[in-house]
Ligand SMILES: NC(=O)c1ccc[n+]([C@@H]2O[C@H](COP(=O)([O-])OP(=O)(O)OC[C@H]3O[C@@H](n4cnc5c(N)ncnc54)[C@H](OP(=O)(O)O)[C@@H]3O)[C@@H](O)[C@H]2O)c1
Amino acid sequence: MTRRKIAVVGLGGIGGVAAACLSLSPENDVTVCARRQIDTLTFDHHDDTSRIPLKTLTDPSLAEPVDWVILSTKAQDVASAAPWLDKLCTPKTTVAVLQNGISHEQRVGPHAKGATVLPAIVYYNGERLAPDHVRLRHISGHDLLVPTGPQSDAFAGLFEGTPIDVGISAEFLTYQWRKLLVNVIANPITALTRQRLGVFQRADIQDLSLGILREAVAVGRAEGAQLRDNEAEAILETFLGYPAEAGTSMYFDCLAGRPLEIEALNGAVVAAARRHGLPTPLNGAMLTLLTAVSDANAAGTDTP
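Structure block, one chain, which must be in the form predicted alone:
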């Protein structure tokens, strides 16, 4: 049996869970590309804990071309992942981008050496408890969603028999905007308050969230997403059903003093709004405040 060669670039919560689950399939030959050598990954799922051997590379110059790259760095770190992509990618490679935000192809394509770029929406909650310890929480529905296309079935096949469920949709743009709508409230508000999702039980936070969402819904419709008349209210209602103890990637990055991916979230809304001449004062405020936090974090940390 010829095993599928897969490289996972980025071993945060999302990438760590993806690497753990992909490694559970005997059809996958998984290599993790990370800054630190990790030989074994502890993986928590429901009430079970397993220890999964990892093959890790820390030097991009030692990487070789693969069939699949799972790119799970933060959106703002794509350029820093370019040395990995340069060695891992050929025109026969598919790069599945597991990142927040939109415009995955435009962000990653210039670094992918002609590889196919497959955007993916991440719905699962992946928490990095330690450099070698991750936890998977399912939120609702599919764990990953990709657009209909020639590589979609093959991508879903990578996770067959693992805890990750992959969906495929012809309405990917709409679902992409719906995920972005969740992120433009979840990430900035948890980061700024330094509280997990339980903070959204406050009525004042819900009112602020609806204002942010209504701005973003108008922009998403202008971009071509088929969003409902009550989209903002429906998104917030669904979001309030998420586990109160769950955190967000920006919340964890803020606590750790890391740069934040605000440009890919509220920044994407503001940039699209400018193209269409739409006002987004609340999203602009989130962008301004968290850019200041991110810049301060970057000044006090090493470049990712």
Contents of the next structure:
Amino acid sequence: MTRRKIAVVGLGGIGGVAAACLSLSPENDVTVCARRQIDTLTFDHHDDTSRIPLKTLTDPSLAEPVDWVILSTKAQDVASAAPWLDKLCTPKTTVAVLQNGISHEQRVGPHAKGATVLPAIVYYNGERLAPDHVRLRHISGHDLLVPTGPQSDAFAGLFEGTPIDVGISAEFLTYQWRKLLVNVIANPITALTRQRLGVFQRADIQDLSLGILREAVAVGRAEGAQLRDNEAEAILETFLGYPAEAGTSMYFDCLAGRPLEIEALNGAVVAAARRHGLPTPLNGAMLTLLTAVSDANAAGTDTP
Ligand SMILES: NC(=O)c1ccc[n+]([C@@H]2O[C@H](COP(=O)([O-])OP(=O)(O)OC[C@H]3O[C@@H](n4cnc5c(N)ncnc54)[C@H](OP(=O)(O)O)[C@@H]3O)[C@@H](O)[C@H]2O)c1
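Alternate state requested, the form predicted in complex with this ligand (shown: the form predicted alone):
All chains and molecules follow, beginning with the one already shown.
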């Protein structure tokens, strides 16, 4: 049996869970490309804990071409992962991008040496409990969603027999925008207020959220997403049912003083709005404020 050569780039919550699950299939030959050596990954799923041996590389110059790359860094780290892509990719490779936001092809394509870029929506929760310890939580429905296309079935096949359920949809663009809509309120508002989702119980925060969402819905529709007339209200209502004590990744990154994924979220809305001549002052404000926070975090200058 020829095993599928797979490289997972970025061993955080999402990449850790993907690497653990992919390693469960005997048909996959998995290498992890990370910034630190990790030989065994502890993987929690439901009430089970398993210890999964990993083949890890920390030096991009030692990487070799693979059939599949699972790119699971944050969006702002794609450029820093370019040396990995340079060694791993050929025109026969497919790079599945497990990241929030839209425009995955534009973000990753320039670094992928002619490889096919396959965007994936991540619905599962991947929590990094320690650098070598991750937990998978299923949220609802599929764990990953990819668009209908030549690589979709093969991508779903990588996860066959593992806990990750992969969906394939011709309505991918619409689902991508729905996910983005949740992210353009959840992430910036929790990060700026330094409060968990409970902050959305405030009436003033709900008003602000609706304003941000209505701008983004208009842009999503102009981009071709099939969003409903009451999409903004429906997203907010669903969102208010989420646990008040839950945080978001931008909230945790903000508290930890790390760079933020704002450009890929509200930044993507603002960039798409520009293409259609649509106004997005609230998304623009979120982008400006959080870019300033992110830049200060990156420079280590946001200290009292
Ligand atoms: N976590 C979730 O539940 C969840 C859910 C839905 C969507 N998402 C999205 O999924 C994506 C990944 O999120 P995440 O939560 O897994 O992020 P994360 O926990 O911050 O993990 C990102 C990983 O990428 C690594 N990395 C960054 N630059 C790298 C480089 N140049 N070379 C090698 N590794 C590099 C980081 O390494 P270090 O450890 O060395 O910093 C880190 O381990 C994001 O777009 C996020 O928005 C996450």
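If you superpose the two forms and keep the largest set of C-alpha atoms that fall within 1.5 Å, you have the rigid core. What you see is a predicted model, and the numbers here were worked out from it, not measured in a lab. Residue numbers count along the first chain shown, from 1.
Asks: Two rigid parts of the chain turn against each other between these two forms; which of Gln76, Gln176, His104, Glu231 is at the hinge?
Replies: This hinge corresponds to Gln176.
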